[in-house]
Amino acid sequence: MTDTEARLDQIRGAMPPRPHNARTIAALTANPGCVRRAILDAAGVDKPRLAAASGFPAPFGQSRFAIARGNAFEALVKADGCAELLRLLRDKLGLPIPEASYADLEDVAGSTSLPVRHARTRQLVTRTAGSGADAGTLFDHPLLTLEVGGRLAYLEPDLIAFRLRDRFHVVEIKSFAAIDGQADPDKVAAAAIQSAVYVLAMRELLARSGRDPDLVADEVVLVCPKDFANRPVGALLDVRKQLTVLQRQLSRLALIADLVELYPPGISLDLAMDETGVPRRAASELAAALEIFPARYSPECLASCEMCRFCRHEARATTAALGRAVREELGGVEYVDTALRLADGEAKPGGGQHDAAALLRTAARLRAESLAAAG
């Protein structure tokens, strides 16, 4: 075990490291500059449990009805040998043949072991990548891997379609609806970054097998219900931008050793669980340990990070709590009270605050003029 691994184990405490999945890896891109999140993810900390024990439980979680609806829609898309999916692939990707071969990798000869499934996925994908046949091949429940902060994460995309003009295409099946041809932009963006995780994992699999990683297309196929029915509709998503952000953040986690060394040894977020699984450590102790690692809070964190409520409470009365745009415009002005006093001329700007102070005074003057004009 390296010194960095020992430090991360100490930070995490007695709990085993929490494995990553595509959703948690995708969430890493939401706030790349946050040191707290980088260290917690590299250590494999169970953030939902930590947030609850510190007194600020995470507001996340799908209802069982949403999960059931998603499973039912995926089963519909894959029914009868993926008949509906093939129709969409012909429409969006120009599948040149009326049928396609199909391989289900959910188990291998009765084994559901993750290493066995991954080995079989790698074998079939590599073999198909070297084939010159222009045929459609569908891999259902393939198992991929991706290294995140020095730990191996197993990933299971909904489906991979191959030999659509000599390219692999990741297929992502979602249960949110496209109404009049338009889906919720936030949900589409989340699907795009999650699909980018699978594209990157596929490319690394091919590269490790001596194949060309560019065989995996930058465009993924998003399948979701049309309008208020369960009729599937497909769309192509370009994930090149998401891939760039994802690779940058994963590279940052790979350099976690340099980041950990910036903080004193002995820090631990151990919950001190009793025999029934109830944390015994005081919330105030956990909060003090967490505050050693600086956060980069913004309101957008509320949609992507389990520690969001803790960090929001910590950031109260700061300009960061007003959003990234405000924080960047007011660089050097950390607190709202300081910003208000600079705007009123009650305080003199310090080093690095002159531009922000001028902006605040202009905004205050324009506001006063507008109020006066309104009577």
The other form holds:
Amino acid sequence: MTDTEARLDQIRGAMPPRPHNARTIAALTANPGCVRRAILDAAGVDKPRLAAASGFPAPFGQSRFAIARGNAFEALVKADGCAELLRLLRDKLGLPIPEASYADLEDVAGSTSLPVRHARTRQLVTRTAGSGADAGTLFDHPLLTLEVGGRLAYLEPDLIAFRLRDRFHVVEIKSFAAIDGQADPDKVAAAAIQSAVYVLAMRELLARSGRDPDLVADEVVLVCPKDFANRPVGALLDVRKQLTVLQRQLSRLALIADLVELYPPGISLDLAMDETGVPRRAASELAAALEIFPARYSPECLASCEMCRFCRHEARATTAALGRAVREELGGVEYVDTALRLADGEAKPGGGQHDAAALLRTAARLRAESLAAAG
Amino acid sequence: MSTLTALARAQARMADVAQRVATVRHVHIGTRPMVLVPLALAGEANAPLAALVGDDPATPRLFVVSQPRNRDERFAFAAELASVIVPYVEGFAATTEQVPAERGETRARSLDAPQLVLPNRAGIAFTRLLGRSTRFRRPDGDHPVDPAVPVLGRWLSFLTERAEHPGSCLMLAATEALSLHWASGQSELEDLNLATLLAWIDPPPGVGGAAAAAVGEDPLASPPAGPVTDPGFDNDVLAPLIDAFARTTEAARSESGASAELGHAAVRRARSALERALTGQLLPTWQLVWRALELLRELPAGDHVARRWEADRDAFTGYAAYLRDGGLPQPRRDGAVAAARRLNWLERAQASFAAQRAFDDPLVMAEYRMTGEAFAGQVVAADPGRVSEGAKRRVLRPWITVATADPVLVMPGTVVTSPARRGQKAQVISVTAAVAPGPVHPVMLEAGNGASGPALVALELSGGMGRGLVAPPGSVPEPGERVCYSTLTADYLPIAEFPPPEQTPWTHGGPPAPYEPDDEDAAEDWS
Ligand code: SF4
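So that was the form predicted on its own. Now I'd like the form predicted in complex with its partner chain, please.
Below is the entire complex, every chain and molecule, led by the chain shown above.
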């Protein structure tokens, strides 16, 4: 075990590393500048549990209805040997698919062990890669891996990879609707980055087997329900930009060693769970340990990181907690109270604060004057 | 986000209560608004779950879909909603006045118009889809629906489209209307939550904004304003109730005689349990929306509010007439020309709405003073009788000099106007730094050196002074008067020229076929 791995293990404590999936890996790109997050993610810390144990549970939950709807739609798309899906693929990839074979990689001869399943995926995918065979193959539930912070993460396999001639296409099935040809842009963006995770993992798999990673297309097929009904429609999504973003963040995490070095050894976020799984570690101790790793809170964290309530509380005196734009408009001054004292002329501007102070004083004068004028 | 609003947010954080960012009200609040709080089933494109609706805070009507995936129940829900919303909306079309139109003619304008208020933008988006999924339906044919359903769909489509127009008030999102007037001590993102936003603006007595907002964020204490429900509520409360209802309904169907009676009683109990739970989720938001309206109503209306409402009344009158004449439902998607026309219109409307607010409200004007597009100060010198040789004749062109502490960025030659004398133009002659005491060095201020202290602005006035060579008293600002000038214009800019729809260039898809909804539209799945 390397030094860094040992350090990360110590930070995480007794819990096993939390498995990653496309969603959690996609989320790594949300606030790339945050050291706290980089370390927690690289160490595989169970952030929802940590957040709860430190007194600030994450405000995320998933509705049973949403899950049921997602599963029902996926089942429909895959029914009858993926009949609906094949119809879309013929359409979207503009290529004749006389027939397609279907390989389910969910379990291999009764074995559901991850390494066994991954080996099987690898074997099948690389064997067919570049075979040039005309018939397409659908790989359902391929088990892929991706290196995250120096650790191999198995990706929960909720995708289909489609091979036609020399190309693999990642197919992402989502249950949000495309109404009159338009879907919620935020959801499409989230789907794009998650698909990019799969594209990357597929490419790594091919590369490790000495194949050309570019056999995996950087256009993915997004399948979602049309209008208000269940009938699926497909769209091609170019994920080149997402791939770049993702690669950048993954290589940052690969440099985690340098990052961990900066902090004193011995920091542990162990929850000290008792035999019933209840954390016994004092919230204040956890908070003190967490605070050693600098955070970079902004309100966007509220939608993307389980630590958000903790970090928001910690950042409550900062201008960034009011929004990145607020901080910028206040001349980049870090604390609310400093900004207001500069605005009132109570505080003398420090080095580099002169422009900000002048701006704030003008703003304060204009606000006061206009409020007074209105009575 | 401007520096002034950012400062107001910082002040709100420090004072632990929201701060005003407007001194007057910039939205019209109707005499009889109708509030609609919709809830949707999670994960579905547009599956209504429940709604509270009505124009009286004391008596909301509750509509519930007890089996949200059942198509018939959805249309029954739409019909129920229509029974409240359609008569409310169309009632306003009954009374009109005649107003002058072009070429000395007159036209009708409804005396008043409907105003539908939702908790937030997401509620408007849901309503838009509800309009989209109902407006093509037909009362006859293979999939007949209640005749009121497509009418509801058309009205909801009209209102939600209108809600995108800056300054229009036929449909409002409470969070947006509040944010136009107050800055909270939280972020813009958190302001999307009506409960926390109102907590900052109007915290309970003795409670600070931050503490009140924390309560507003707790889904148990303050159910989300929808249309998305709290996942915890879905899993722990709603799902078991929906299952129980389905089970009892199923059981009652297979019973007969006395046990059928019992079965029906069980169905009724299951249904009212569901209704109680959903009311519990809806009622707090219902009350918050009405509280928001109350707070807004307390502010005095800005000068332009009535004019914008007239435009809303015109739009409403026009659409009511269109529907009366059997007009087709709105197409599925805008054609290229319609979309371009709309975009252009929206840009102009946005600029004009911003300018109108600045004219009505010194606190909004201050934003422009901050950026140098406006300046305010005191008149220090005036030559009201100045006459200049025009091309044809001598004309009255008074000069005034304004001393201001604002960062002036307008360049000589620019024409500015004052909200106090809108008919009068003022051309900037020079901008000089006011260096006192000692001899005055007229230094031209360079653009970009913002807050560099007091300046003297010399202006030449024209217009708004009658036709003679002597300015009537009061038409020229006198020394000592406080004035404000800006480059803003609150009038609509001329409409950009667009090709008529039939001449749409092929690059934009060629002339669109007028949208004729067909049987398929009427029969479209809603599952
Ligand atoms: S919530 Fe905290 S840990 Fe997570 S990204 Fe934001 S600042 Fe970093």
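Positions refer to the first chain, counted from 1. This is a predicted model, so every value here is computed, not measured. Rigid core here is just the name for the largest C-alpha set that superposes within 1.5 Å across the two forms.
Relative to the superposed core, residue 349 shifts its CA atom by 2 Å or more between the two forms.
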